[in-house]
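For reference, the chain that follows is the form predicted alone, supplied as C-alpha cells.
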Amino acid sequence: MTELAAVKAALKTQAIETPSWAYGNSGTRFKVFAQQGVPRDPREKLDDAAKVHEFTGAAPTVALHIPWDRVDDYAALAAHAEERGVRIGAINSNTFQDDDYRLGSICHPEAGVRRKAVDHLLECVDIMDATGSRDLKLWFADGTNYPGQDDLRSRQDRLAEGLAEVYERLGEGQRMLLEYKFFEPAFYATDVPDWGTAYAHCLKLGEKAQVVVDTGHHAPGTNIEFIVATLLREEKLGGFDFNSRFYADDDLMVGAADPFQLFRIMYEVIRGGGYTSETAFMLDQCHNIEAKIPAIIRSVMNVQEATAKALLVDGEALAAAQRAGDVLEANAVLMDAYNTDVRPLLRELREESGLAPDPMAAYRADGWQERIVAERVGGEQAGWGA
C-alpha cells in the first residue's frame, strides 16, 4: 500500500461524535441567541446530526445530555437515530443546573445532595443500557469560591466515594470518562481541576475509568499534546471534547483559534496509538452567532484536515532527525506535513466514498436549512437547560 493510500484508509475510519446540545440555542453569560429552525426535541436534534454525517461521512454518533435530552422511551430514540443513519454516543450527565448544587453536587457537604447527584449518574447508566451507549461522560462544576469555604481533602473523599458507586454500576463494555476543568464556575478550588486529579481518580477506580481531554479546559500556554502523550502512554486517554479557545473555555469551533495545536494533538494521538475506536473524538462547542449545522460540518472538516496532516508526518525522517539531534530538521519534518494542503486529498477521498467533495456546498444546496426553518414553527426550541 502506498503512503497516500494508507493515509486515505486511515481517514476512512475516522469517527467524530457531534453533541446534541450544539444543535440547540446557546449564547454567552448575558444572552442566549435564538435561531430559526432550531430543534424542538431530541429527535429533531438527531435529524440535524444525521445531515452532518450525510455530508461528511465522518460523524456517525451523537452524544446526549441528560436531562436536556430526556425522553420517555430511550430505546425508541435510539431506533430513531438508527433510522436516520446515526447512533447514540456518549451519555453526558448534568449536575450543575439545579439549585441544590449551589455548593456542589457529588462533592457537596450535605449527604442528601450527594445522594441526589449520584442517583442522577446512575440514571444515566440506565439510559446507556437502553440506548446501547458505551460511554458515561462526567464533568463536575463542583468547587469552592473562597478559602475555608469547605475542606479540600473531604471534598476529594466524597468525590471518590460517589465515583466508586457509579463505577460499580457500569456494565460489560461500558466506560466512565472523567473530564477536568481548571476553573469556572468555581474560582478558588475546582474539585477536578486538571488531568492529574482526573487520572488519579481513574487509576484508583480501574480500567473502565478514563480521562477526557477538553481542549478548551486549560490555562494559557498549557502543552495539551504532552498531556495527550502521557495519558496514552498510561493507557488512560478515553477521549476528547474538541473546541477552540482564545482566553478561557470559549467553546469556539475546533481548529478556529489554533489549527496548529489541533495538528500537534492529532500527531500525538497517532504516534501514541490512540487513533482507534477506543478513543472518543467528540465536538463540544457552542455555536452562538453562526448557523448550527454548517458550523458543525466545518468543525468536522477541520478535524479531518488536522488528522490528514498528522498522518502525513514522515515518521522515519522525524525519528532519524531526533536521533541525530538535528533540531531544525526534526521541526521541519513536522512543519512540512502541517503546511501540506490536504484539501484536495480529502475532496478525492469523499468522492471515492460516494460523497460530495465539498460538504459545505452540498449542505447549502440540499435545502435542509430552508426546510427546517419553514417546518419547525411552534413548540419550544431546544437550548441550554432544554
Given for the second form:
4 protein chains.
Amino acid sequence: MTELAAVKAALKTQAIETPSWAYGNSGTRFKVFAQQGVPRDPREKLDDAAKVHEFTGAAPTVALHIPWDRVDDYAALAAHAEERGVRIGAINSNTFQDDDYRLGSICHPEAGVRRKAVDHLLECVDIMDATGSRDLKLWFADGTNYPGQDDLRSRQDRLAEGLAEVYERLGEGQRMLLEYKFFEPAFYATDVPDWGTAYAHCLKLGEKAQVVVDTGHHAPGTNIEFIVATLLREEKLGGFDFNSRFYADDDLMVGAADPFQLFRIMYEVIRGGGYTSETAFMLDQCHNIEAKIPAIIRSVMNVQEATAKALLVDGEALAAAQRAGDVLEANAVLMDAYNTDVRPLLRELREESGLAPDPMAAYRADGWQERIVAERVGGEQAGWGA
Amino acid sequence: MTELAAVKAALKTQAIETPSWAYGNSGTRFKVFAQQGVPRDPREKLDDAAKVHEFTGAAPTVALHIPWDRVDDYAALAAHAEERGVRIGAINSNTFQDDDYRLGSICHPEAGVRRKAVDHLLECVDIMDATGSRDLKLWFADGTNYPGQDDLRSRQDRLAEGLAEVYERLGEGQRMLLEYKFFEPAFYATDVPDWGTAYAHCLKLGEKAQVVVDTGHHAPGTNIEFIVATLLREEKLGGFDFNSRFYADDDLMVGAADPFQLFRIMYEVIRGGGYTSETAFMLDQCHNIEAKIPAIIRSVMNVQEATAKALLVDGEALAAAQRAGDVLEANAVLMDAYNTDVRPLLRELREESGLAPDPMAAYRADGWQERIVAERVGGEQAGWGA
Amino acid sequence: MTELAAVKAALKTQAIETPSWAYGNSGTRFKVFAQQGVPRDPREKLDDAAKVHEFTGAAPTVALHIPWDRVDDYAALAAHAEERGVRIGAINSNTFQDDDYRLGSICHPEAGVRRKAVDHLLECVDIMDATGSRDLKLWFADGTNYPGQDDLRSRQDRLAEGLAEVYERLGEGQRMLLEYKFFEPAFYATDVPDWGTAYAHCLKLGEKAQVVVDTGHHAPGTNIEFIVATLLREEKLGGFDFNSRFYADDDLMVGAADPFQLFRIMYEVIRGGGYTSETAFMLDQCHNIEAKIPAIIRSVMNVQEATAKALLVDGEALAAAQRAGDVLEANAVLMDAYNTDVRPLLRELREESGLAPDPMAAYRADGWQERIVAERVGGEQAGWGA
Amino acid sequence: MTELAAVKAALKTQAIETPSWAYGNSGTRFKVFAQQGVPRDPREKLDDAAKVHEFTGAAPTVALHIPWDRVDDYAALAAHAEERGVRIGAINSNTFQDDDYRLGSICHPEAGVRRKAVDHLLECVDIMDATGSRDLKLWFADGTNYPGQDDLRSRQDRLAEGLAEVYERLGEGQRMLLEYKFFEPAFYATDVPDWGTAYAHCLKLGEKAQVVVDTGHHAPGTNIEFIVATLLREEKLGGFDFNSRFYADDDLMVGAADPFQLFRIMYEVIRGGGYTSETAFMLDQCHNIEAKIPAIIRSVMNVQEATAKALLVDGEALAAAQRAGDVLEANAVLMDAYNTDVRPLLRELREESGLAPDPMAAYRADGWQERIVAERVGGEQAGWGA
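Got the form predicted alone; any chance of the form predicted together with a further copy of the same chain too?
The complete assembly is shown below, putting the previous chain first.
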C-alpha cells in the first residue's frame, strides 16, 4: 500500500460520534435562541444525526443524554436509529438539572442526594444494556462557589464511593468515561477539575474506567495534546468531547477557534496509538446561533481535515530531525503537513465511498432542512434541560 | 477632626446601589435553581432592597432593569421605593433577550434590529425621566462567535451611530454609563470587550458618557485597579458593577474571591478622587446557590470593609516610602491597613448610626425571610429573563 | 488586473522589518544559550539581516536597538546597510538595562532618573536624524512589583510628561510608536499595560504618536485582531512587533503558535486599510534554541503566507454572507482562504522576482552559515544586553 | 489546653525553609539588578539565612542549590550552618544552566546529555548523604519550544527512566520531591507541566517520591488548594515552594499577591493532616528589586500569618454549616478567621519565645545589613547562575 493509500484507508475508518443534544436548542445563561425545525423528541434527533452521517459517512453513532433522551423503549429507539443508518453510542448522565443538585450530586453533603445521583447513574447502565452502548460518560457539575462552602476532601471521598458503586455495576465490555472540567457551573472549586483528578480516580477504579478529554475544559494556555499523549502512555485515554473555544467552555464548532491545536491533538492521538475504536471521538458542542445540522456536518469535516493532516506527517523525517536536535526542521516537517490543503483528498475519498464530495452543499441541496422546518411544528423543541 | 473620625465620616457617606435582578432567581446555562420567597414583581424586589438598606444603612438606591422591571407607572414605583426608604437608581437596558438579538442589537447587521435596540435605549431614558434616575447603564451582549461572522469594524461604526443617537437624547444631569466585557455571551469577538474600547467611544460622545467597570469582566490577570486609576485620571470613570470571580464572569459576591483586590480597587478610587457620588458604586451579582438577601447584605458589608481598610492607609507614610524608593516599606504601609480588622470599627459606626452592629444577625432575627417564604406563594418568581 | 494578479502585486510590496537583536544571543532568565557564528557588532547584524532579505525579498529594513547598536558613525552604518541591500528602520530605545532603572525609567519616582531616560530617548531621535529612520519605537519596562510600591497615577503623570518632551523633539516625517505590554519585567502593575493606555497617551500627544501592537503582549485570550481593527478605525495603528506565544511573552517565531490568529490579524490589517507602508511590520522575536537566521527567514515566510491567505479572502462573498446573517457561510468564506495552501503561489511569486522558490533551502545551500561560524571567532557575541 | 493555646503551640512548631539562592542576586531576562552586601559564597548565604531565623524563629533550615552552592567539604558547610543556628535542608539540582541542556536534560534526545543530567542528580544524593539532607528537590526546565521539536511521549519515557535510576539511589529516610511547572523556560510543552504528570511519575516510583507544589507554577485561575487537598488525600504531597504571582511565575514574596489564597492553602494543609514535618515548607522567590533579607523575613511572617488564620478556623462551626448546606454561613466561618488580625497573636508568641515582637524592626535595628554592605566588598556576588 502506498503511503497515500494508507492515509486514505485510515481516514475511511474514521468514526465521529455526534451528540443528540447538539441537534436541540442551546444557549448561554443570557438567552437560548430557538431555531426552526429543531427536533421534538429523541427519534427526531436521531433522524437529524442520520443526515449528518448520510453526507459525511463519518458519523455512524449518536450519543444519548439521560433524561433528555429518556424513552419507554430503548430497544425500539435503537432499532429506529439502525433503520436510519446510525447506532446509539455513549450514554451521558445528567446530575445537574434537578433542584436537589443545587449543592452537588454524587459529592453532595447529604447522603440522600448522593443516593439519587448514583441511582441515576445505575439507571444509565441499565439503558446501556438496552441500547448496547459501550460507554457511560460521566460529567459532574459538582463543586462549590465559595471557599469554605463544603469540605474539598470529603467531597472527593464521596465521589470515590459513588464511582466505585457504579463501576461495580458495569457489565462485560462496558466502560466508564470520566470527564473533567476546569470550572462552570461551579465557580470556586470543581470536584473533577483536571485530568490528574480524573486519572487518579480511574486508576483506582480499574481498567474499565477511562478519562475523557473535553477540548474546552482546560485552564487558559493548557497544552491539551500533552495531556492526550500522557493519557495514552498511561493507557487511560477513553475518548474526546470535541469542541473549540477562545475563552472558556465556549462549545464552538471543533476546529473553529484553533485548527492548529486540533491538528496537534490528532497527531498525538495517532502517534500514541489512540486512533482506534477504543478511543471514543465524540462531539460536544452548542450551536447557539448557527444552523445546527450544517454546523455538525462542518464539525465532522473539521475533524476529518485535522486527521488527514496529522496522518500526512512524515514520521521518518520528523524522527530524524528530532534525533538530530534540528528544532527548525522538526517543526517544519510538522508544519508541512499542517499547511497542506487536504480538502481535495477528502473530496476524492468521499467520492470513492459513494458520497458527494462536498457534504455542506449536498445537505443544502437535499431539502431536509426545509422539510423539518415545515414539518416540525407544534410539540416542544428539544433543548438543554428538555 | 481626628483621622479616625475622618475615616468614619467617609464611611458614613458610603452608598452602594443594589440591583433589582439580584433579588430574583439566577443561574448558569446549566440550571437556574429557584429559591423560596423570591420576589414576583418589581415592588417586591424593592421591598427586599429596602431590607438590605434597613440593616446596612449603606444601600439607599436600587437599580432597575428594563424590561424585567417594566411597570405601567414608574412614578408610582418610585413612590413605593421611597415609602420603603430607598430610591430608584440606574436604569439598565436589555438588548439581549429577544429572538431578534441573535446576531446582536445595536451592532446587528440589519438596520431594523438596530432601530429596535436604539428605541429600547431611548425608552430607558424616558423611564429615567419618570424615575428621576441619573444613570443609563448600557451593557451590550453584542459580538460574534466565529471569525468572519460579521465585520468587526462595521459593527463599531454601527455602535458609534447608535450610541450617538441615545447620547443626544440624554437630559440635563443624565449620564450614559458604558460597560465593557471580555467575553460571554459572544465567544469570538465582543463589540465592547475592554476599557479602551468603551473609553474611545465615551470620549467621542462627550462628558455625559462614562465608563463603568464590572469587576468580573476582564481577561485573567488584568490589573483592575490600574484601569480604575487610569479612568479617574482621564475623568471617565462613571461607576462600578461589583462582584467577584475566580474564573470568568462568575458573578460571585464582591470580595468573596479576592478581598485584597477589592481593597486595592477601593484604594485607587479614594486616591484618585473617585470616592464621591459622581461614581456609581453598584452591585451586579448572581446568587445562584446562596440565599439572596443575606448574600447582598454580606456583599455590602464586604465593600464597606474594603473601603474602611483603604481609608485607613497612612497616605503620608506611603508617599514617603514611595519617594524613597523603599519597596518593602511602601508595600508594608499598604498591607498594614489591609491586615487591620476593621469589623469592630464598622460595628461601632453602625451603632452610632442607630443600626444593629451585625447586619447579618439582625436580618436573621428580623423574620423577613420567613415572612416572604410564607407570603410569596403563587405568581411567577422573578429571574433573569423575567 | 485579475484578482490573483492583484494578490500577487500586493504580496510583492510586502516589507517586513527584522530586528538587529534577533541575530544575537537571547534566552530566558534561566539561561542564555550561545550559538556559533553570532554577530559581534552592528555591522555583522546587518550582514545577517541582508541575507534574510536576499533570500526572501521581503525584509528590506532592519531595526536598531540603542545602546546595543550604538556606533560612532550612524551614517557609515546606514551606508554599510545599503551596500548590503538593506536599510535601517526603526530606532528602539532601551531604558531597562541600567542599574538606575531598578524602579523604572521615565516613570521613576526620582526626577534624575527620569531625566536620564528622556535624554536617552532624545538621543535616539538624534540617531534617527542620522540614519533617516522614520520611527522611534518605545517600549517601557516601567512598572511595579508590589502593591503600594509606587503611586500608579503619579507614574502616569510622569509618563505623559516625558513622552511630551520627546514628542516635541520629533522632526518632520518622524513618528513615535508606543508599545504596550501586559506584564514582565514588572509583575504587579505595568505603566503601559494595554492598548487603551497607549492609545490614550498617543491621542493627547498628536498625530505623530501611534500605537504598536506586539502580538505577544496581551492577556490570555485577548482578541488581538479586534484591537488591530479598532486602532485602524481610530487611525492610531503605527505597526506591529510580530512574534508568537503559547503562554506569556514567549517571543517564538511569528505564526508558530497560532497561525490562524496571524491570518486573522492580517485580514483585519487589509480590511482596515492598514496594508500600507504607514504600518510598520516588524519582527521582535527571541531565537533561544533554534538557529537564528533560518528562524528569521521562516518567520518572514510565515507572515507572507498569512498575508497571502488574507488577501485571498473573497470579500464580496464574505460581505454577502455577513449581510445575510449566515454565520456558517461567512465563517466558511474566511476558512476557505485560510485552508488554501499558498506555498505554491509564493514560490511562483519568488521565481517571478528572481528569487529561489524555497528561501530556507537557498539559505542552507548558500554557505553563509558555515562562513559565519568559521569567521566570527573571537570578539564578544551580541546578545540581549550587549 | 485551650484552643488558643493549641493554636500557639502549633505555630511554635512552624518551620519554613529558606533557599540559599534567594539571598543572591536575581532578575528577569531583561536585567539582573545587583544589590549591595549580597553573599559571595555559600557560607555567606548561610550567614544571612541564620539572621532570618534569628529574628523569626521559624526558618531553621536552608535549601542548597547545586552547583551554585558547590563546596569541597559539605560536612564543613553543614557545621558552619549549625554554628550559626540553622541546618541544611533540601538539595536542589540544576539541569538547566549548561550549554548541553539547550534541548533538555533528563529528557534530552541524546543519551549522553541524559547521562550527564542523571549523574548530576546522583551527585546531589551524594551531597545529601554528606549534609544529612532528607529531600532531593527536582525541577526540570525540560520541554520544547515548537510543536514537532521533539516527541512528547519519548520524552516521558526518558524522564521515567532517569527518575527511576535516581530513585534507586535514595537511601533510608531520603526522599525525591518532584516539582511541576506550567511553562518557562519551555514555551510549547514542558515535560512536567502539572501536578497530574508529577503524581503519575511519583506513583510509579514509590513512596519516597513525592510531589512538590510551587505556588507560582500553575495556569491562570488554577485552584491550588484543591491540588493540595488532593495530593494529601493521595499521600503524595511532599512540600511547597512558596512565592506569589499576579501573572506567571513572578516569584514575588509569598502572600504578597493573594494573601487569601495563601490562607486557603494553609487551611487545606492543616485540614488534610499536612501540617507536619513530613511536608517541606520552602520559600522559592526572587527579590529582584527589594532588599533580600528583609523580604525573606517578611515572607516568613506572611506564611506565619496565613497559618495562624488557618489554625483559627472554627472547625466545628464550619463542619456544621457545611453539613447543613448553609453556603453563606460556611463561607462566613472561614472568612471570620481570615479577617482576624493575627499580628498581635504572633507578636505575643514571639515574645513568649524570647524574640523581638517585630522581626522587621529588629532586623533593621540589628546592624547586619550595614555590616554586610560594608564588609562584602570584592569577590563575586552570588546570583542565579553563580
